[in-house]
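Just one chain is shown here, as structure tokens, and it is the form predicted alone.
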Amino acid sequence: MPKTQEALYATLDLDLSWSERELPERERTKHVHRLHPYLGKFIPQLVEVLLGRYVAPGGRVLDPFAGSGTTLVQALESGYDAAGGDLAAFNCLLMRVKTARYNEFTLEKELRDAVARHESLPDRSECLTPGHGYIGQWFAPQAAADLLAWRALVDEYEHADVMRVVLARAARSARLTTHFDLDFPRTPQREPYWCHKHKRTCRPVDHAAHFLRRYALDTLARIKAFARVRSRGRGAVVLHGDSRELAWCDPAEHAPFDAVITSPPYPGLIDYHEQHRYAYELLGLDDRREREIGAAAAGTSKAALAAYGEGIAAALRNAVSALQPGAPVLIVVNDRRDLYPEILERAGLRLEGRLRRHVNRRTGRRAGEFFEDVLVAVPE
């Protein structure tokens, strides 16, 4: 017999659960959290509460599965230093752009100059090579030319990485796909189609210049907004590599970390390289998907789940080695396969608490209720 709503909510930590009205999308993606869409990220408000509960003010926080940088950004806003790493090169680019400090005058001057130069190009089609491969398949000719023309400009600027994120965001929007299927497009959409999002017939995007302008100005505004709320004197370190092997802490330079706050990948769910393939293709980023823990291509067979458990445990063991004695390890996960008791044991962690929370639209379009746990563990 299904639980009543009263019984269900009696098991939840309501301080970690928000309704859509309490926490609308604009708040979940405040300032730099929305520099680029990212599937599966947890929300900054959750990190904020966990920092306040478990980490002393001014401490240092580690996220070994840093993804789009939610833990790092919120740590900087809440008055903590942070470090994080990720195997995916695009994730690390995005995190560095989000957490860097900027000369806002120079940044604005460069972004506006790049937009003006891009719009003044007499014929962007000269940047377009004959259509082939991913770019030729997923972008209309003019859209591809717009994106490649922007790419040709960025290396001339001090803030080239900011412009690369603008390019990736524009490319995501400019692909030949339906408006309602930006997360997981299956095949290029080249003909008009009935749009379930707009309830009318829509046409595939055929140019990208307007996205580049819009996102350049939006990125500038979001970086400025974050600069007003981030704590002074706090910084974040981003490492690109396998979290099972990264050297998190140099004892000669930094004290150990005071906590881990992380949300590991789920097994067989999202290919974090394929998700941003347009960025890898346009920016020539290092693709290491063969090392990805829980890669979607591996599926969820018994062998794949065993490999996933081994990988997560190894990454957590490595993170624990950089912690203060007794420091908490907070893991946000939906463990519907009950993998984490064994993972924690193999990582040398003891589970001290399990906080249940309701998840508000974590991964975009989704029907039905969704819940996850915050596992509170400490080193044995």
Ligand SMILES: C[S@@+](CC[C@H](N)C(=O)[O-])C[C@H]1O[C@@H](n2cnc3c(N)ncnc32)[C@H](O)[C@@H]1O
Given for the second form:
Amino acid sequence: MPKTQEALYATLDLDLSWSERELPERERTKHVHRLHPYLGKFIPQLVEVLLGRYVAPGGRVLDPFAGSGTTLVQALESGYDAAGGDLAAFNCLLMRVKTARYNEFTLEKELRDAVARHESLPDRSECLTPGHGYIGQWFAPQAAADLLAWRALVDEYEHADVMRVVLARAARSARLTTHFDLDFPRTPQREPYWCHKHKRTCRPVDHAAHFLRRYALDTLARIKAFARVRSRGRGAVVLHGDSRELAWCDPAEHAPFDAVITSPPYPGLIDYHEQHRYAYELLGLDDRREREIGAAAAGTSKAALAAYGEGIAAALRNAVSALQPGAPVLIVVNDRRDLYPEILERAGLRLEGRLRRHVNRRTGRRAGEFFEDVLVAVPE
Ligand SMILES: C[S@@+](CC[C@H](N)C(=O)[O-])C[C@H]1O[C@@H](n2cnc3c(N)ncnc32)[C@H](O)[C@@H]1O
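Next block: the form predicted together with the ligand, after the form predicted alone:
Entire complex below, previous chain first.
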């Protein structure tokens, strides 16, 4: 029998469950959180509440599966230091760009200069190698030429990484995909098509210069907006690598961390390298997908779930070794396979509480009711 609303709400942590009206998309994706799309992130407001409840002001927070950097960015905004790691090179690039401090004058000068130079190039199609490899397959000729011309400029600038993120975002928008299949498009869309999202006939994108300009200016505005709200004197460290092996802190230099706040990958759900394939192809980033824990490509067979459990437990054990005694480990999961009791035990963690939250997911085609838990654990 379905639960009544009252019975359902009694099991929920209402301070962690926002309705769309209470927390509209523009708040969830405020300032640098929207520098680039990323499938599978949690929202900054969740991190904000958890920091306030579990970590003393000014503490140091660790996220071993830091993804697009939500924990790090919110930590900086809420007055904490943070460290985060991720296996995926693009995620680390994005986190570094989000959390770095900038001389805004230089950043603005460089971005505007790059846009102006790019737009004044006489014939961008010179950069094009038509019909060849990923770029030839997934971009219309002019779009590929626009992107490659931007790529040729970025190394000349101090803020090349910011421009690389702009390039990746423009590339994502300029791919030959339908508007309703931007996350994991299967085949290039070269002809006009009936668009389920816009309820009309849409055409695949044929150039990218307008995206480069728009995202360069948007990135600048977002970095400036974050600079106004981030705490002075707080910093974030980004480590690229496998969180089972990363050396989180040099004990000679830093005190241990005061908390872990993280959302691990779920088994068989998302391929974190593949979702940003265009960025790896265009930027020549190191692809380590074979080390992804729980990758969708590995499936959900018994063996895959066992490898997943072992991988997450090893990563959590490694994170715990960098914590103060008794520090909380907060893990955001949708553990419908009930894998986490065993994972926590193997990681040397004791479950102290489970906060249930109602996630209002109304974006794109991933609509529907969705619940997730915040596991509150402490080292044994
Ligand atoms: C659910 S996402 C984290 C999202 C993050 N909370 C955010 O808001 O952006 C899980 C992340 O774990 C990373 N990951 C998977 N296997 C890993 C490994 N072996 N070491 C480090 N990171 C890994 C993925 O690349 C992905 O970015």
